[in-house]
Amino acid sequence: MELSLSTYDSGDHTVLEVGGEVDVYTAPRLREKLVELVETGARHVVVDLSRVEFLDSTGLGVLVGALKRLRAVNGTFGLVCAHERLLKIFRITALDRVFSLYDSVAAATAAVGSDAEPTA
């Protein structure tokens, strides 16, 4: 399956919608897009994983890298992840304690960059 990436702005936030499979073959495209967003000035990024069918360790590494990159420029990073199959991956790897996880883009954009608590 292919990887689809699309972005849009929601207030001060840049939302990156990801669809398909994020694996060793497609993760470099995701990494490039996230680096591009930060380099062009995005500081509050929300990655919507709602349409992701599969996420492997390479994809997790890309997300960790994006989080670090945004923290280095005093930015914020949130993930929309409401599907149990993906949430389980974040729990098993303890990355649910590292990332701010939300059940919708609306919840993420309301909270990312504020003091609100994650909802997922």
Contents of the next structure:
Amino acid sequence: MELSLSTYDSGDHTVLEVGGEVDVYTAPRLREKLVELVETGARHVVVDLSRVEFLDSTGLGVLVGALKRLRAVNGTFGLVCAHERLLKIFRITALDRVFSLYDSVAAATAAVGSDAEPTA
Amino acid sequence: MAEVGTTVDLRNRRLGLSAGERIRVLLIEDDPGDAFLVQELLAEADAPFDVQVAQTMREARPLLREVHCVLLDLGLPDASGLDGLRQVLQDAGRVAVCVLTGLEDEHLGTAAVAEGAQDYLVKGTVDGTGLSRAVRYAVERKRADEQARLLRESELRQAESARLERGLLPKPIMAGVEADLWSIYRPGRDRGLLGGDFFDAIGADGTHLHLLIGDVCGHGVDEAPLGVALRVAWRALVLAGVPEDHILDSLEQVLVSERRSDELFATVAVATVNLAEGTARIRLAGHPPPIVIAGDRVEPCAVRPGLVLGVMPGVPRPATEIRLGDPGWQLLLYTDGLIEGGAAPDAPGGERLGIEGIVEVLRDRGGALPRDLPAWLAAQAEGHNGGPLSDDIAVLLLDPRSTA
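Next up, the form predicted together with the partner chain, please; the one we just looked at was the form predicted alone.
Complete assembly follows, chain above in first position.
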């Protein structure tokens, strides 16, 4: 299964749609894309994981890296993740307490920039 | 106690010629007269050669990787002497090279062979048969050198894996604790080196056993050495009698100070098992929970998830006290490789085996002996996945010896 990446702007936010499998083979491309977004000035980044089939620990590492990068520049980083299968991974690793998780892009873009509570 | 297999497959590395294949030769020669002569000589030999000619190094460069053998004149307008050879070897390290020298600079030929050319020929002293033989020998010699180099690399990798294996999978210190530990470690598919799974066990005062299992997550080569560092750090902390409350914090500090990238982190499960009472204090740092096996009862320990190591140092990870049951229980620790494979070869939407899946598998374990259970589980996980798993798997089974 391939990784698909596409971005669009939504107000102040840059939404990165990810699809397919994020694993040890495809994670480097996700990292590159996230680094590029921050380097080209994106400060409020929402990663939409709705169409991700599988996310392994390397992929989680990339997301943690992006979170740190954005915090370092006073940016925000939200994840859209509605599927139980993916939420389970965030719960086991307790990263659900580190990331702001939302159940839709609308909820993420509405909350980012404020300290609103995650919805998922 | 551990099974580790690392192999490097040479079969897919096609080197040299297959039977009946024509030899593609690139002649790099700026003198049209000499070029014509060499082409005539090769034609005269009536050998299966396809010859292309380039007059400069710049013209030759895009063609270097397409050919088996380069015949290189050492007096090109854009690369004189051995400089031309160095450029060819740098751009196409796998191509065989025969250099062409004049009578007056034959010494350059020997120097070229010392620098990596397969052979040299003195223009005007060789006939068609000699030239064609030199080309074939050069291609064969290069192929043999490449095979030897790959073999050497694979031997080095295996030696490296063996060293890391010893570091990642130690001899447990049982210190009089009456229990067996059964384990396996399988490196993931497509890997020459071990990944970063590790485990350890230290007994104390005949009834307590400290257990550790973990997985360094990140990219490639840094994982296994970091896994060794964390295991040894844990062992030192436990042996030094550091209170359990501080062990994961200290381990996290070791991780943060030893890692080379911010994206490297580790998941860990630690348990202090009281064999006399049949209880365990378990802490998790982003790791899937151990599973208690006792007859028909197969259940993941209900331990509150704690944050993976290396993300936000200093977050507390309180222990959960688990009752393991009456004698006859076993405790299974594993890394996520065991549960991240597919749920079935044709599972829709990439469904994974997961903790629930492995619990189901364990319920159907039949008469599998404890000593065989780790390998049996790994085989079941591979079966569900429909082939080798991509991630490493470590499985550790604590099996107290019944005193009854």
